[in-house]
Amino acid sequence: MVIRLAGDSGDGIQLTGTEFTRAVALGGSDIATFPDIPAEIRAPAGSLAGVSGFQLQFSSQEIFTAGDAPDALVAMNPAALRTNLPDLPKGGLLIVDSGTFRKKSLAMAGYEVSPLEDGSLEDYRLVDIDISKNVQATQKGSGLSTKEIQRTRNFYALGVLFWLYGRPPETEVESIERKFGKRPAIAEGNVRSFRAGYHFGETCELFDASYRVPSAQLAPGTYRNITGNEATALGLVVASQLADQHLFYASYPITPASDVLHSLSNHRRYGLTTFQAEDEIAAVTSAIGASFGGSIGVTGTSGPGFALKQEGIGLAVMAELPLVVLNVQRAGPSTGLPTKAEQADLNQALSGRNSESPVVVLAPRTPADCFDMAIEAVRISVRHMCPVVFLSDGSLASGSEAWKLPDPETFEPIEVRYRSDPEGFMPYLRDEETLARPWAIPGTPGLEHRIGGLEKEDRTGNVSYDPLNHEHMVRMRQAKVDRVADYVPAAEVEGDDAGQLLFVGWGGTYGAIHQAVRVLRNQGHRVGHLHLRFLNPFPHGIAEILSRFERVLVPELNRGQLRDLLRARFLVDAHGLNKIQGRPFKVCEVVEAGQARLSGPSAREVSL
C-alpha cells in the first residue's frame, strides 16, 4: 500500500507520517518513506507553496522505494488537493476534510467552484469528512484554545488511516501520551481526536473496504525505521569507536544537512565534539584543525555550502590531511529549491576546487547504506590521510526504511596510526602502500613541521617552488586517490551479468533502478544493474562490466554527470536518463526508460 498525507506545513503532517510509519513498522511491514517539505519556512496557511507532503510505502514483501503513486490521498486542504491529485490514479482513494474547503482557502489554491461540488472528482473514490467541525465537538469542555483544537485534526486523520488498514489503536495512544507527557492537555486533546478519527472510521460507512497487509518476511534480528540522517550519524559515531579516536564535527546548519548535526548532538556521550559554526568556511577549517589536532574532523553541508569549503577542501588536499565532508545535495543553482531532492554535485566534488586537488568521492544508495558509507568514509580518510567527500542526497537524507541493527562483533576496526619516532622522521614520507604520509600530533617531540597550502618539497615538507618538485607532488597526491581502489570492494553487477541493457547508476537511485530491473527482468529481458558507491576512484572492473552489455543506460537526478565520467574513461556510448524536478525517480520512469533502449538502436537521450 502507498499512503500519501498532504496539507499546510502547519497541520503536523510529517509528526503524522512518522507516526503512521511508527505503527506499520511495529506491525512487522516492510517500509520506506519520502518526506516531501515545502522550501519556504512558513508559507502563508493555505498557499500551494506552503503545502508538506509525506508519501509512505509499506509492504509484506521488500520494497525499496516509497512509491511511485498513491493508493490514497489524505488533503487536508484546498491547496493540498490541487498539488497532490495530478499524482492519484483514477480509481484512487481520497480522503479530503471539508470543513478547509471555504472560499479564501479555494481561492488560495486557485479554484473558483469547490471541486467537492463541481463533479471533478467523480472519477475517484471520494470520502470527504468535516474533520475541523468533528475536532471541535469532539474537544467539548477539553479547556483547550480554537486554534490549540485545530491542530488536533492531523491525529483525528491519523485515526481515520488506523482504523482503515487495520492498526491496533492502543500504541498510538501510548505514543501520544509519551510525546505530550509534559503538556497533559494537548496530549488528551490529542488522543481524544485520534480515538474520534478511529471511531468515525470504524462507524460512518463511507468507505467500501479496509485493508490488512501482513507483516514482511523479513530476516530475523531487531529492526528500526532510520533515516538517512539519522543513518550518517550513527555510522560517525560508530567510526569514531572503531578507530578510539574523538570526532569532531563542525557544521553551519543548512537543508538538508541540518539534521545530521542535530543527531550527532545527542550522541555526546561518546565522547564526540559538535561545533556550530558561524559560516561554512569556519566550519571545514575548524575540523581539519581537529584532524591536524589527531582527531577525525569533519564537516557537514549542502551544495551551496560546499561551494563555499572547497578552498578549506584545497587546504586538506595540500596539507594531506583525513577530513570527510559530508554533502547532503539539494536541487540548485544557489539557494534552488532547498528541501528537495537532486545529485547534481559530482562534478564539484570531483573538480571544484582549483587546480589538481584530487579527493576520494563516495556515494551511499539508501538510507540505511548511509550508516555503512560513513563509517568506510573515516576508514579511507585515516588510512589514506586525505579528504573523502560523502554525496548523499535530499532523498536518502529524509527518507526512512526498516533497517536490521548490525551486530558490533563483525565490525573491523579502523587502525589509526600516529607518528611518534622522530628517528628519520619526515614529514612527507610516504608509506609503500598507501602512499600516506605520516600522521604527526602537534606537541609530540621531534616531529615538528610545516603545514599549510603553500606547495610542499617531497620528503622534507618545506615551502618549495621548484616546478620538478610540484609536478612530482600534484602526481604523487593523484596516485594516493587513485590507490584507493585497490582497498574497496570491485564493481559488481545485479541481475544478469551480461545481455540487452545495464543500468549504472549512483547514490539515492538506487531503489527505483532496482526494481525497475525486476520488472525488466520477469518480462525476458536480459538486464543488470551497476551501482556505484565508489565515484573517485572508480572501484576496479567496470570496464569489463561493460563490455558485456549492448547498451548502457545512466539514469541522473542532473543533466548526465556520471555518464559523461564514464563516456569519458571507458570510451562507452553510455545514455542518459535524466530528471531535473526535485523529485526522485518513479520505477515506471525507468522501466520505460530501458524499454525505449531495448526496443532499438536508438541513440537518443531521454528526459523527463
Second form
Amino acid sequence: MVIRLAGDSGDGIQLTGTEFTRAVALGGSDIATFPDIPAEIRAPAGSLAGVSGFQLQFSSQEIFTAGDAPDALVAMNPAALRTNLPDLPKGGLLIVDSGTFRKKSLAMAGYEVSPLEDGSLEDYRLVDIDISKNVQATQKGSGLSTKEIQRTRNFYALGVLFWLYGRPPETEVESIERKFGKRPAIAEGNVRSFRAGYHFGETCELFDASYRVPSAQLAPGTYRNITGNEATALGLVVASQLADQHLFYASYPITPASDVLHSLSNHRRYGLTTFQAEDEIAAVTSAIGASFGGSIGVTGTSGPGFALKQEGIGLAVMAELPLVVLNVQRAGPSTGLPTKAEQADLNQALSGRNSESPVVVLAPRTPADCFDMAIEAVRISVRHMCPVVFLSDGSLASGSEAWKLPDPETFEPIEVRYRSDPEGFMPYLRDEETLARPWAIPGTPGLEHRIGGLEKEDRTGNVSYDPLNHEHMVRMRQAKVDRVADYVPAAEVEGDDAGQLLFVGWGGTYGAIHQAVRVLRNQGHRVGHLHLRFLNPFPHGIAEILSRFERVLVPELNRGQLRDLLRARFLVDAHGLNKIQGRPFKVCEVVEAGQARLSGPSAREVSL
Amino acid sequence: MSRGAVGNGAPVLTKKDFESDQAVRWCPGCGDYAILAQLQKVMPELGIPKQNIVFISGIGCSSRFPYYMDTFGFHTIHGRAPALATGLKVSRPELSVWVVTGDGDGLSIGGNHLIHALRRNVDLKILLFNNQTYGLTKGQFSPTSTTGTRTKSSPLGTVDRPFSVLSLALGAGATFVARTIDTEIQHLQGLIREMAEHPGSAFLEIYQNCPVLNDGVWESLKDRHVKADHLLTLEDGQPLVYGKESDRILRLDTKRMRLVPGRRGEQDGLVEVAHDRSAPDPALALMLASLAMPEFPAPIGVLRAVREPTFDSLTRAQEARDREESGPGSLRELLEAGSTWTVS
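Could you please show the structure of the form predicted together with its partner chain, as a counterpart to the form predicted on its own just displayed?
To see the whole picture, the full complex is given below, headed by that same chain.
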C-alpha cells in the first residue's frame, strides 16, 4: 500500500507523514518512506513551488522502496493536486480538501475551472472533504484563532487516514499531547481535529471500504523507523564508543546533511563534540586538527560543500591522518536542486582533488545501512590512516525504513593504536600489513615531529623534493588505499549468480534494483544484482562476477559515472540506465530497462 | 593558569631543546630569524611540557615556522591554520596551541578563520607576521600594503585600502591584542610570555621585515635615531607618551572622540588618558588600533587583555554537564530511543 500526502509546505505534511509512518510501523507493517520537500522554507502559500510531499509504502511483505506510484493521494490544496495527480494511477483513491479549492488558490495552481467540478477526476475514487470548514466547526468555542484552527487541517487528514487504515487513534492522541505539551491549547486543537477526521471516516459513507493491512512477517526483534541521516549519526556515536575515543564532528549547515549535525548535537554526553564551523573549509580542517590530536575527526556536507572541502581532504591524504567525510549528495551542479537526490558526486569523491590523491570511498545502500557503513568508515579511516568519503544521498538521508535494532554485544571493537615508543619512531615508517603510518599524537613525550602538505620523505616524513621519492610516495599512498580491499567483504551477487543480465548498482538505488530483479526473475529471466558498497578500492571478485553474465546494466541517478568506471577498469560492455530528475528510480523503470537490455544483443555477441 | 612541568621533576629545558634538526631556509636577514630565536628562547621558560606544545601554520614564508621548532607541528594549507588549530584545541584542551601566520595567509585567504577563532575566544596563541608583501610568491601586494604600492601584480600602484589589522582583531572580539616589531627582542619575548599566560585567543601582530621583496617597510620604527618619535610603547595605567625626550603625547579630543598628538603640558582642552588594557569596553583600544603612520605614532604592546571564558573549555564543559545530568548513556539506550516496536 503506497500513500502520498501532498500539501503546501506550511501544511505540516512532513509531520503528518512521520506520525502516520510511526502508527503503521507500530502496527507491525514493514515501511519505507520518501519525503519530497521544496527548497524554499515557505514558498508563497498555495503556489506550485511550495508543494511538499511525503510518500510512504507499507506492507505485510518485506519492502525495499517507498513505492513507485501511490495507491492513495491526499491533496491538501489545488497546487498539491496539480503537481501530484499525474503520478496517481487511474482508479486510485484521491482525498482532497475541497475547502481550499477557491478562486485564488485554483488560479495559483493554474486551474481555470475547479477540477472538482469539470469531471476531470472521474477516473479516480474521489473523496472530497471540506476539511477547512469541518475543522472550523469542530473548534467552535476552543478559543483558537482562525489561523490556528486552519493549521490543524493536517491532523484532520491524519485522522481520516487512521480510520481508513485501521490504526488505533489513542496512540496518536498521546503523541500529539507529548509533541505539543508546552502549548496545551494547540495540542487540544490538534487532538480535536484528529478525532473529528477519524470520526468522519467512521461515520461517513463516503468510503466504500476501509483497509486492513496485516502485520508483516519480519524477523523477530525490536524495530524502529529510521532515516539515513539519523542512522548515520547513530553509527558515528557507536563508532566512537567502539573505538573508545572522542569524536569531533564539524559541519556547516547545508541541506540535506544538516540533520546529521542536529542529531549528533543531541548525543554529546557519549563523548563527542559537535562544531558548527564558520564555513565548509573550517569544518574539514578543524576535523583534521582533531584527528591530528588523536580524536576521530568527521565532517559532513552535501555536494557544493564537498567541493569546498577538497583541498582539506588532500591535506589529510598527504598528512595521512584519519578523516571521515560525509557527502549527502544532492542534485547539481552548483546549488542545483538542494532537496532532491542524485548520485552524481562519485567522480568528485574519487578524483575531485589536485594530483594523485586517493581516498577510500564507500556508499550505504539503504537508510539503515547508513548505520553500519558509518561504523565501517571510522574503522577503515583509523586503521589505514586515510580519509574515507561516505556517499549518502538525499533520498537515503530523508527516507526511512523499519530498522531491526542490532545487539550492541555483537559489535566488533574498533582498534585504535597510538604510537607511544620514541625508540625507532619515524613519522612515515609504515605498518607492513596496512601500509599505514603511525598515529603519533601531541602530548606523547619524545614523539615531537612535524607534518604538513609538502611532499614527505619516505619514512622520516621530512620535506623532500627528490623526484624518485615523490613517485615512490605517490605510489605508496595509492597502494595503502588499494590494500583496504583486503579488509572488506568480497563482492557478492544477489539473485542468480550467473546468467543473462547483471545489474550493478551503488548507493540508494538498492531497493529499486532489488525489487526489479525479483520481478525479472519471476518472469523467468536469469538476473543477478551486484550492489557495491565499496567504490574505492573496489572489493575483490568483481571481474569474476562480471564474466559470469552475458550483459551488464548499471542503473544510476547520474550520467553513468560507475558505468564508465567499470568499463575503464574491467573492459566490460556495461550499459547504463540513467535518470537525472532529482527523483529515485521507480521499480518499473528498472524492470523495463532490464527487459530492453535482455532482448538486445548480449555483450559477447557485440564483442564478436 | 597552571600548566607546569617545572617543579614536577621534569627536566629543565633550554633553547636548544626547541631547535629542530631542519636547516632554516629563510632568506639571509629575514625578520623571521629573530622571531624564531625569541620563541625558542622563551618556550623553555613557560613551564609547559614540550610534548604539549603544538605549532600550526598555513602557507607562506612565515608558515615554514613549525619545521624549525622541535615541538609537535603541522604545516597545513593556505589560510586554514586557525580552523585546524580550533579542532585540535577543542579536542585536546590540555595542549598549548600556537598559530603562525602572515598578512596574506591570515588576512586574505584565511581572513574568515582568523576572525571566527578570535570571536569564539578559542585558546590559541596567534602570531601574525606582517611584512606587507607576499614573500613566497615573490612580492605581490598584500591586504596590509599601503595604497599605491607598486608590485609585479600592481605596476600602476594598488588602489586597495589596507586593513587596520588590530582594529580587525578587536572588532572580532579578541580578548588579547598586541603588537610588536621583529627587532624589539625584549619586547617580543615579554609578549610571548603574556600570550602563553592569557587564557583565550591571544593575537600578536609582529611588524616583520622582508629584506628581499619589501625591505625597510618598517624602517622608521627601527632606525634608532628616529624610532622614538614614531613608536608609542603602551604601558598599562600610563599616559600615551612617546618621543625621544618623552615630550610627545596622545590625548583625547572628547568632542570628536579621537586621539590627537601634541606636546606634554600643553593646555588646550584635550584630555590626558591612561592606557587601560583590561577595560571591558574596547573603545580606547580601537582608537589606538586605528592610528595610522605617519600622522600618528605606531602603538606597540598590549592594546587589550580581558578575561572571558574560552570556547574550548565551554564546549567541553557542556559535554561533561550533559553526561552528569543525563548519565553516560549506553549503546542500547542510544539505539532504542524513540518509538520502537517488537516483532516476536
